[in-house]
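Coming up is one lone chain in structure tokens, specifically the form predicted alone.
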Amino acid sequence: MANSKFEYVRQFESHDVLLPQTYIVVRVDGKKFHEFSKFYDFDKPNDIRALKLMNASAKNVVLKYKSDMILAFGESDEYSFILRKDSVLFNRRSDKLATLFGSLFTSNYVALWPKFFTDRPLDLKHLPYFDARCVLYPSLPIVKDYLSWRFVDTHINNLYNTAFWQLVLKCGMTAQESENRLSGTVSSEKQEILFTDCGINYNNEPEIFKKGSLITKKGDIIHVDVIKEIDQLFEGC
């Protein structure tokens, strides 16, 4: 770049960098969704569609910076990309790693949408975005229970939306008396109602709905278990 007299300007840049040899997961999140599900008409509880356009676009950035990723693991329109505690991408910036990876995930995702929404282009007044932000974890443990957590919070989230979708799809409640069936119950009540109220068992759901999607390195895209196979999938890291 040409040095000029207006280059002084550059002194007012800052930029955060994230501390050295800790973990950084990068989770890029759908800007109002819901809004967006709805004009798309996504099928509900769970639109395959939706769910294997974010695993192609995941997988593409996953694929991108392979050398620093350890794991994603996605569910309905979130995604966490987990870097290695030595990964210097981008000289460990938080505003180029959350920037990029939101541009980069939002790029495919539009460019993919063909592909799996065939009989329904984009609107330019509907497009998708995606934000993104870094958290640091020292120690990884503490990013197993993060990992654990995401994992608990698809099984808490589908679960309920697979009830409360299916009692106002099948059984033609309202969305509030749908809401007030299941207003207080615990998960084994949540199964109970699916099966008695709608012939739903809930263990014969696809396990893409119930467990997520977790890509690997390698961009193998697979639903398991996390909280029981927790310590294979970090092996080695």
Contents of the next structure:
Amino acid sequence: MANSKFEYVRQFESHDVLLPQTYIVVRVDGKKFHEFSKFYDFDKPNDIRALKLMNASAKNVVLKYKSDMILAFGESDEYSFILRKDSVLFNRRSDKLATLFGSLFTSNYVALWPKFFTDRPLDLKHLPYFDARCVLYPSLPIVKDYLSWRFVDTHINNLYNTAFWQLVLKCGMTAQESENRLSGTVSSEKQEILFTDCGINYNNEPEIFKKGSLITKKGDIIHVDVIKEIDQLFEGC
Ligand code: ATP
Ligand code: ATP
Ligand code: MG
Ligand code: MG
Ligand code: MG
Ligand code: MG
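Switch from the form predicted alone, shown above, to the form predicted in complex with adenosine-5'-triphosphate and output its structure.
Now the full complex is given, and it begins with the chain already shown.
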């Protein structure tokens, strides 16, 4: 490799290598998907095609790096990839991990789009893209709490969104009326409102909506109660 007098500029590059023997979570999240989902007329609150597309994209990421992967969990426009603590993927460089996961996820999402949105081609002015970050977790109990956090978030958001949209779509409330009706209510009250006002038993909602999606390192996509299964999910880690 020829050296030039310009080579020295490389010294300005810094590499943020992540601590060794520490769990890495790479989380990708869709950029402005609130608008994106409006533009492409996603069903509210849950567009099943969009969730399946997220899952298919994430599955390809998991399978590509399966020897480094413990599991992945996704909801809405985000996916978390949990890597083994001894992973040396990309020499544990944070910028490489985040950018490559973000772009690998995005390229899969774009390439697989027509499989799920068969009658709605992507518009060049409204392309999907995802941010990505790496977060380090120093112990298994904290990694378990991380996953539990995302799982509880899925539940809370889905219950609220399901109740909100049913009040709008089924009971003809305005967004403001629906918001007021739900304001200050706890989970059990939201379930009660859904049942009495809209005739919907929240327990019968699809598992993928209520529980999010978990991808094992083998690539199986499952919808489980993460809190109940948490120890089993990390067995041997
Ligand atoms: P940011 O760029 O900061 O992430 P955002 O608009 O993407 O902004 P998020 O908090 O990531 O905000 O929320 C994602 C939004 O995308 C949801 O609130 C919802 O409106 C929409 N969305 C994502 N997935 C779906 C889906 N499967 N069905 C319907 N709407 C969805
Ligand atoms: P890394 O993942 O570390 O970046 P790399 O294989 O991408 O590895 P680079 O130093 O980025 O290594 O080099 C890119 C290589 O891609 C070039 O050496 C060349 O072989 C190939 N390449 C890139 N663009 C073109 C092109 N337009 N035509 C032919 N070959 C190309
Ligand atoms: Mg965000
Ligand atoms: Mg987003
Ligand atoms: Mg999000
Ligand atoms: Mg290159």
